[in-house]
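In structure tokens, one chain follows: the form predicted alone.
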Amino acid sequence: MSPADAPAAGGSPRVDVVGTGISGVACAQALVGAGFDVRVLDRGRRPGGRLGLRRVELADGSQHLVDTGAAYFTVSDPDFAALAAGWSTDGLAHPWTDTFSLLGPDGPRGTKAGPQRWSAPGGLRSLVERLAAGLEVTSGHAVRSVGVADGMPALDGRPADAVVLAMPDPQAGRLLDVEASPGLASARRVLSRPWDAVITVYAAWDEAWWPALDAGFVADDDLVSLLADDGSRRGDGAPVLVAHTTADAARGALGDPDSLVRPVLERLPHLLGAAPGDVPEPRAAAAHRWSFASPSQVHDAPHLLTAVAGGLLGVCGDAWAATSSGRPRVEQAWRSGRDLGRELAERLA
């Protein structure tokens, strides 16, 4: 091990954060704000994690951005509310709707009011990119394992004072070398809860054929669980629909997500109360697979933080910091990362 690879002796503790979703970025920013040396790694090309973004071509030749991961975010934490207000001022996010349609195989069934949902004209990923400004991020770096080196937790043999895994539990658990430390073996057991998959199908038409709606919860359907009008969500009126499948439907198509494009397109007229024969073919349609989209059961704790050798291992994300609804949320992931960063700063100070 070279001196550059060793944890700082007598200086600021060094923390490696793996994952640039909103929880990893929030954790890293909390640590940087406390004066720590933080390295952020991600196997992707850009920050965002499961706040996925794709493009689809419209009739005029323009490219429309589509959120394929989280459909929106809500606000309750005061610090997160301050972030949202700043994003709104800068034109990065805006309030979208507080009313969703209720849909079923027999068509629309009414509406349901709820919390204010927010969306982002440039996609939810753009909010994470704003949060990541100023961080030292290494993209395209796939971590192989978390073990122990020189008596400290280590990423691929490189020791640090603390390692943070900001990712779904199953992905974090697979990285842990459980033979290297009892702490890693214990963490693997905590991270053993199952997760649900989702396949997102999105399609663009020359013009909208469906009744006006922002989005709809789908009940009593074995294929679609959520449907959103992306032109409404984005604010540009583009004729684009985004459908999230049920976990059961996704589980059977993980090896070939495109196999669900046609079944979902054929289901849309029924959900939206249109005659199937009156619905034109879309000009473009595609699918995106999320093998670990959401936890089937969230943790009661805000994050995991445990001793590994002479250092610490942390795990954060939307499976943690459980809310009263029990549903994972964007704000929940951010809060989990922020709180883990704050606790790490206290423990390492």
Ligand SMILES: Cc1cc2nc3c(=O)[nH]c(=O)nc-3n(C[C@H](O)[C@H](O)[C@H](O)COP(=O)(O)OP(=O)(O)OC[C@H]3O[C@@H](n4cnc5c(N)ncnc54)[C@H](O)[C@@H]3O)c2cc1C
The other form holds:
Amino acid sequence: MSPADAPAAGGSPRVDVVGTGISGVACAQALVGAGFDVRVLDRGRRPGGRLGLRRVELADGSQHLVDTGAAYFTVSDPDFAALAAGWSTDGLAHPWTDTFSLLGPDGPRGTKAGPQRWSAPGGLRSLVERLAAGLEVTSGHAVRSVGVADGMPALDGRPADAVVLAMPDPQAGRLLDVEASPGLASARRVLSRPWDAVITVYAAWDEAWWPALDAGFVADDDLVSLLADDGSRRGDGAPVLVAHTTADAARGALGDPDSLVRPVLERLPHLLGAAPGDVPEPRAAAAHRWSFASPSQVHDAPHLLTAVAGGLLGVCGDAWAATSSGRPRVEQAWRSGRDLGRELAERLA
Ligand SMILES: Cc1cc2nc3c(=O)[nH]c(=O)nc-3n(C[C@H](O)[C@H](O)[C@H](O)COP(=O)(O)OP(=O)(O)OC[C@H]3O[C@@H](n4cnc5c(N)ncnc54)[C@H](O)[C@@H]3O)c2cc1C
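Having gone through the form predicted alone, I am curious about the other one (the form predicted together with this ligand); can you provide its structure?
After this comes the whole thing, all chains and molecules, with the earlier chain placed first.
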């Protein structure tokens, strides 16, 4: 029997949190901080979720880390600012840039100042790994269903006082056994909004052939929406570019994400103002699929918390904001998870 399948010990209310993206980890942290017994499960091998990380080999044989999910994070909440300051002190994160290039199919069109964007030398995933350090996490455990057992919400048949799903709505919604309880049926309806996909294409060259930039928003292009210089982001100057496709392009290639590698590589010189014939072949290039990258619309609530049988079901993540004008961002996911954890702790106490 794995630790994740072990029966509940008696005593304090028990909460199961599914998802070790930044929202699930923030939720579990808040609950553990309040003295609860929390089991944290994720089907992935490492915590981080959409703070994705891959490696590419550079010309000198070294392995370069590439952020393939979120490109950066921004800070506005005072508590999140304190967390970011701590990461900065520990060398885990640093302010990266507040100025992005504006790119189009005809080349660079200028720059745009905005909020300070932060990046992480060890990849954004390393920040979630730091947050998860004190938690009891079971990785590689795919949850199949949320139903009802012994009059309580139950994860794959195992009852708990509360179950939290910290993941994109479509992934949470399909776990709910809507026949088992009206609470699960109404939660499924709330979670039925569509989400957009993104395919991330990343490539390394022997040396940079593009003009210096940190990152660029791409307009008027049917294929690429954002381009980041990963050497600038990481701070090591490595000649690596990361492109996020548009949602439309991704939708058409979900079955074969690699099919977008060549078209994106061929688009890069146009976006960056280089003559296509002057651009060398990359030494490595790959694609990563995010079927549920971002919600088409965020909920006008910081999280979902609803009664299921004799217990509670919570859903949190970047689709949940205090107002519908909030944006699906790393900080928002963290805040949604933290606030759900705090509210659950109060309700269960
Ligand atoms: C391509 C891309 C670019 C982005 N760019 C930015 C950006 O520049 N700035 C920014 O702030 N944000 C950006 N984001 C958004 C940011 O990544 C998210 O807001 C944040 O990471 C969401 O965290 P989360 O915890 O809500 O969800 P997730 O990180 O998606 O975590 C969900 C977790 O649930 C797990 N899970 C799902 N189903 C199951 C199951 N059945 N059983 C067990 N585990 C399960 C998954 O494995 C995953 O680990 C971007 C996202 C993508 C994909």
